[in-house]
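The chain below stands alone and is given in structure tokens; this is the form predicted on its own.
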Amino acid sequence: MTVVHVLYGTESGNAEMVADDIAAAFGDQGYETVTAELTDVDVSDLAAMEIAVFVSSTYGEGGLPETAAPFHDALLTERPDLSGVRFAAFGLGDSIYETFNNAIETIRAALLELGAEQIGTTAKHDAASTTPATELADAWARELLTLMPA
């Protein structure tokens, strides 16, 4: 059975809520899921993950949330070979900022640089929109499921 790891970085808890929704969508389709905050993930464990879904909010003027920054720093320092890792990315941000959804792009760029392969397109929720993040997360996860191995 394919295990999907849903890993999130958050400041206020919104990314955790979205991570739970994404995990539920995968769980509903029979996938085993593991949800964890990025502070609890060792970058050396990434290579063993078949599929990882990264969820991150953007903090302040485009920064990583406090719970994602140490993970990102470790990625760039330890530089694990992620050539066998497939990942998806979901960002949360507010389009009133020039650096809208910059944090997920920062994580995504590091993963690609280390050899990981992205599945699907990066979802970018806009807090300035009328669409709830959980609604977008559910629709995005269901579309992502169509790209997953049977």
The other form holds:
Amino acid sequence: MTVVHVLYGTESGNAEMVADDIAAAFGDQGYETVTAELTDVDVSDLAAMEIAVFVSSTYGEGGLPETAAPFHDALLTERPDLSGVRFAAFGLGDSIYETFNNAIETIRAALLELGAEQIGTTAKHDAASTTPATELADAWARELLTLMPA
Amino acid sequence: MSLTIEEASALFPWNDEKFRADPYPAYERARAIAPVHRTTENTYVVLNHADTTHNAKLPCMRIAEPPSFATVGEHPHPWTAFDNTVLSKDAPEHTRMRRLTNRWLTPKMIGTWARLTHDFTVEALGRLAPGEVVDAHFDLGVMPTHLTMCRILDMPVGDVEGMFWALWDAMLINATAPGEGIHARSLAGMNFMFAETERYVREKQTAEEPGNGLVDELLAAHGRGELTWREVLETTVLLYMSGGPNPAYLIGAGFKLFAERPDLMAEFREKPEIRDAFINELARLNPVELIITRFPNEDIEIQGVHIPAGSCIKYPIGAANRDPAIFENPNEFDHNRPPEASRNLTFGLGTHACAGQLLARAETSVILGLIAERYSSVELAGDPLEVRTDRLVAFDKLPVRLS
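Next up, the form predicted in complex with the partner chain in place of the form predicted on its own?
So here's everything in the complex, that chain up top.
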């Protein structure tokens, strides 16, 4: 059975909540899920993950949230070979800023560069919208499930 | 229609008691003339919800008052006491300071804290004799929420009433046109809060065993040289003082609503699934902070009005929260509004949105939930007494009988 790792970087805890929602959606479909904050993830463990779902907010002027920044730094320094890793990406941001959802793009670019393959589309929640992040997370995760190996 | 500065200024009689008690008709009249008014040489008032939500959180909107607003020879503003906190900082310093508390107030942590509020409220209700009149504001609003904050910080309970009114006094200076003697009164309130808090923090610092609260984390960071003593102290005062007063106003407004509308109290009791939307609507109609103030650091234009960099922009929360372009029947309580017509500015917006808003919402929901579930009615046992400036409101007394 495929284990789905849901890995999040957060400032105020909203990305953590979204990560829990995504894990729940996969759990409901019988997948085993592991949810972890990016500060607790060793980049050398990534290569062994079949499916990793990255969730990240954007902070300030397009920056990575506090708990995602060290992970991203480690990716760029250690440069593990991620071919064979499939990942999905969910971002949280606010469209009032020009750098809307920049952080998930930053993480995505690093993963792709290291050979990982993205499945599904990158979700970008907009705090200026009226859709709760939980609702979008749930709908997006369901869509993602249709792309998962049986 | 173009008004002179004097004509526009007359639309907002900030110090008028009647205006303060009910500014909404005045906002409506002003909005009918224009959505943006220039009320002094360098002050503008923005009235529409859409203009406020778009502009107030633009990165160019700084929170710190530019030096050009200071009067030469005047005493420093009492709120410079908070210059080393999120209240006065813009990014990137704001980010650094905000990160000190973020992990204590995540949606997950709020569940833990709200259970404490629940227990403190149960204890307070347990002490009530049947038919006894209770001050719903202080005893059931300020106390349980203050006690919750004390546990988050790991601080002693302290002189709750003294601190409440010290904060009120300190806030008086933030009125648009504070009167004579207010500077001194505000400063005295501020000094009282800081002295009380500093005493407790020093006690913690010298205690044999460190505590397990947010303040202990700040003190540890100070010990490592990552935070200055002022940063520790100011942040502690800010959190210690925000636990009770602000949520208590929302909670008090809930008690008042339950007394006036038993049907809504019954609905709150019977339908737990509506509680978040209910509290949100309660917040929309009852903001506690009444004006968001920002200073753009570049020229901007709102509704065709050119606003130069360095101006002061006032966004009255009550005007945005009752903008008929967004809220149908804006003065009516309706928790069934669709999501796109329920977003209000009571907890601010953007980077400076209230860090404790999830906590305040959860505490209010817990306390009103307990009241609705344990009692069949809330009855006012006297007129609720409010104190107001154009910037802030609080209950003084809210006597109720629960049966």
